[in-house]
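Let's start with one chain on its own, the form predicted alone, as structure tokens.
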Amino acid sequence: MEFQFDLIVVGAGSGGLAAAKRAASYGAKVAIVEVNKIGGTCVIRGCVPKKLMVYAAKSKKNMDSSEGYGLKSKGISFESNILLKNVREEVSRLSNLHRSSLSKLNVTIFEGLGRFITQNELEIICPKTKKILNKVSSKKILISVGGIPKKLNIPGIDLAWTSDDIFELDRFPESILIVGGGYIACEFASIFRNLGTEVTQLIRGQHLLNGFDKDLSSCLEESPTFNEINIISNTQLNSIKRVNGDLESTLDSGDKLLTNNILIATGREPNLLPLNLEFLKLKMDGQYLDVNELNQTSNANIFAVGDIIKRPNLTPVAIEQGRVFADNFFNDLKRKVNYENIPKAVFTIPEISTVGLSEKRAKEIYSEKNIRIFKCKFTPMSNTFKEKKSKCMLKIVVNKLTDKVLGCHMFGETSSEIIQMLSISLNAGITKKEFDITMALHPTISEEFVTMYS
């Protein structure tokens, strides 16, 4: 069979954007597929715009705080429109940006839906008509789709919205109801009340952030910004309804709460029902595609990246997978992709930032005994003359048999960025006595890791 293609990727997200120019700069064929915005979850629904917002919040926050400082903000307000409008335009810049370079390379965009109809070809499908558009094959095809924002199976749930809908919205509601604790209802629970949003978090758990560290979500749950939001823990949404505007919230606990608005928030899945995989009979691990170490399916000419398989959801994750993918198969350099010490974050306010094992999982790997905590908690001069003080919290967890640097943790402003720089120590194998060895920068926020004896 002759293909038409050398490669063609599904899904124009990070990581088969980074497949598809990648293999496109070596000189392959590619073609991209796209039923949206060229982008993905991270530029189009995630990642941006959200960060976006996040600076607003903090220019908010900081506004209404800084009188110790001499500086007068009364009178200031928020217009939720022109943010959301402002975001939206940023979006549809970085989206035109990703479709000019894929031109550049010549890679060829399809725009509709591509479905799987044998295992080197496919239709691509309008949404709206349901009509063939084209079909393609290609030598191998780079499945790249990301992930949707997972609903709850609850009566009255289309009224809800999901993370996706949010960047789409004319205005802030007055009141909204965030059900779930992990980083993205809090995140987005700290961008609606700093922003002057009233905001229920309902958590099914006792606290948020599961599986972070246990300080971090302490911190997060003691902060100022988390104090004004009412959460209610061990407790789970059993159905909306529309009462005279407002949605009505049935717990399971009976309760009822009257909100503007509710955000299902309670993560993410894989979005490969529309691929149309089930005839290939490709390997799964639960409900993700299963890959070996060169993201390849069980299906030799089938590969994926990203979200839907089971390895860190993270953008530079994806973009790193796609990049080997390309780096392997269409210029021989057999890469393999380093998950080991993976910085995260999450851009609540102040932030979280972690790399490395939690203090928990070191002491299931290594045993209590042969774990050493060294940890500080204060208030940064940057909130001396504030009258709400959010402190910063730094942790590191130390291996006390080797002095081996195991996991790094911080709450407060700018941990998002130090613990990127930490993130390259603890891949170089830092121990804690480099850490003590090294000359403190003052007065500033991170020295407190290079200081911490006890």
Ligand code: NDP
The other form holds:
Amino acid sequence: MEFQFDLIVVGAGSGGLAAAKRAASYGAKVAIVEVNKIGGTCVIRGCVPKKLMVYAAKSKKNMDSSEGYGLKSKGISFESNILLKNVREEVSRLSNLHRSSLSKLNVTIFEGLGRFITQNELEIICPKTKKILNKVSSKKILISVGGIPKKLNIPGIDLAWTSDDIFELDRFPESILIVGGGYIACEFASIFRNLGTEVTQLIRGQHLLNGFDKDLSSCLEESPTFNEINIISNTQLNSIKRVNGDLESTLDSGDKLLTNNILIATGREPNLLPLNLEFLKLKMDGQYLDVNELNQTSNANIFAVGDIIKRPNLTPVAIEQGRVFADNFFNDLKRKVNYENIPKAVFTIPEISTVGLSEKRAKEIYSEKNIRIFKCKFTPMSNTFKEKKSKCMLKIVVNKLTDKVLGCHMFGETSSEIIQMLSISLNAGITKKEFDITMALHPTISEEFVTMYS
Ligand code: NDP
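With the form predicted alone done, generate the form predicted in complex with this ligand in the same format.
Expanding to the full complex; the earlier chain stays at the top.
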């Protein structure tokens, strides 16, 4: 059978765009299918617009606490409509940049919903009219449709927002209930609170950010920002109803809360349903598509990258998976994705960043007696003249037997920039002794990483 394309990519998010561009750069005939704006979760409704909002929140926080530096900034106002409009314009600009780089590489863009009709063919459907706009065929198909927010199965859930809705707002609410204690919940709690919204955060467990090193979540819970957030722990949301213009939440304790709006941030799941995959009987790994090391599904011509496979659901991971896929199948480079020491950050204010093993995980793997912890917590110099002084915390997890650094964790300003650089050292197998013989750069926060002795 003759195919129209060498590769069709379904989903123009980080992973799909990376694969399409790399494959096209090798001369492959490539098409990409997208139902929304080009850019996917990261560019359109995730990392990029969120980080721009973090910068707004940081600016406001700095202004609010700059009196000690002699700056008279009391009474400054925040116009959320201006921020939201500017963020949307920037997102559109970036989306258009991706569109033009695809066209420079001669990648054909099909706008609509991709649905499998055979293992090599897709229908492109108009999401509004449901009409078939096109039928396209390809030798290989890469699925990179990303994830969607998980919804709680409770009465009134459709009244609540997901993170997608935040970017479409005209103005920020005066009060909000945020459900969840993970990345999205903590980042938006921090953005909203620092920009003046009253925030209540509901978590089903005891602590924020389960899965991160315990010292990191403790630092966040003790921080000035989260001290201003009403955190209700060990509780679930039972139902939501509208009361006049507000939303009333009923908790499993029977308690009721009244807020302007509710944000549900209880995880995300693969967006596979619209693809009509059932007849292909692809092997699944729970709700994710099962893939081998080459990102190949159980059908040898169908591949998957990004948030639809059971790997860390992070933009750089999806990009690397997309590039490695293209390198292997369109340039025979025989590459593999390196899943070791993936750095992670939660962009609260201050931010949390981490690479490698948490103290708990290191002790589980190597036994408690073989792990050595180096830790320091202090008020950074930048907070000297501030009224509310957030502390920072740096922590190194070391294997006593080999002296290898297994994990580095940091709570504090610019920690994401510092941990990104430390991830290179961990990947190279750095030892604690090598940290110790590295000269400090003074006065910085990160110098503590090379001056910590137990
Ligand atoms: P997370 O998995 O980070 O957090 C989900 C939160 O919801 C947890 O606190 C979890 O509680 C809670 N939860 C799950 N189910 C329920 C339930 N039924 N009732 C009440 N609470 C519940 O998911 P997010 O939605 O925050 O983010 C999704 C993914 O997106 C992240 O895992 C990450 O991969 C990515 N992301 C990355 C960012 C970054 O790199 N900075 C930013 C935003 C997203 P518990 O802890 O008890 O399980």
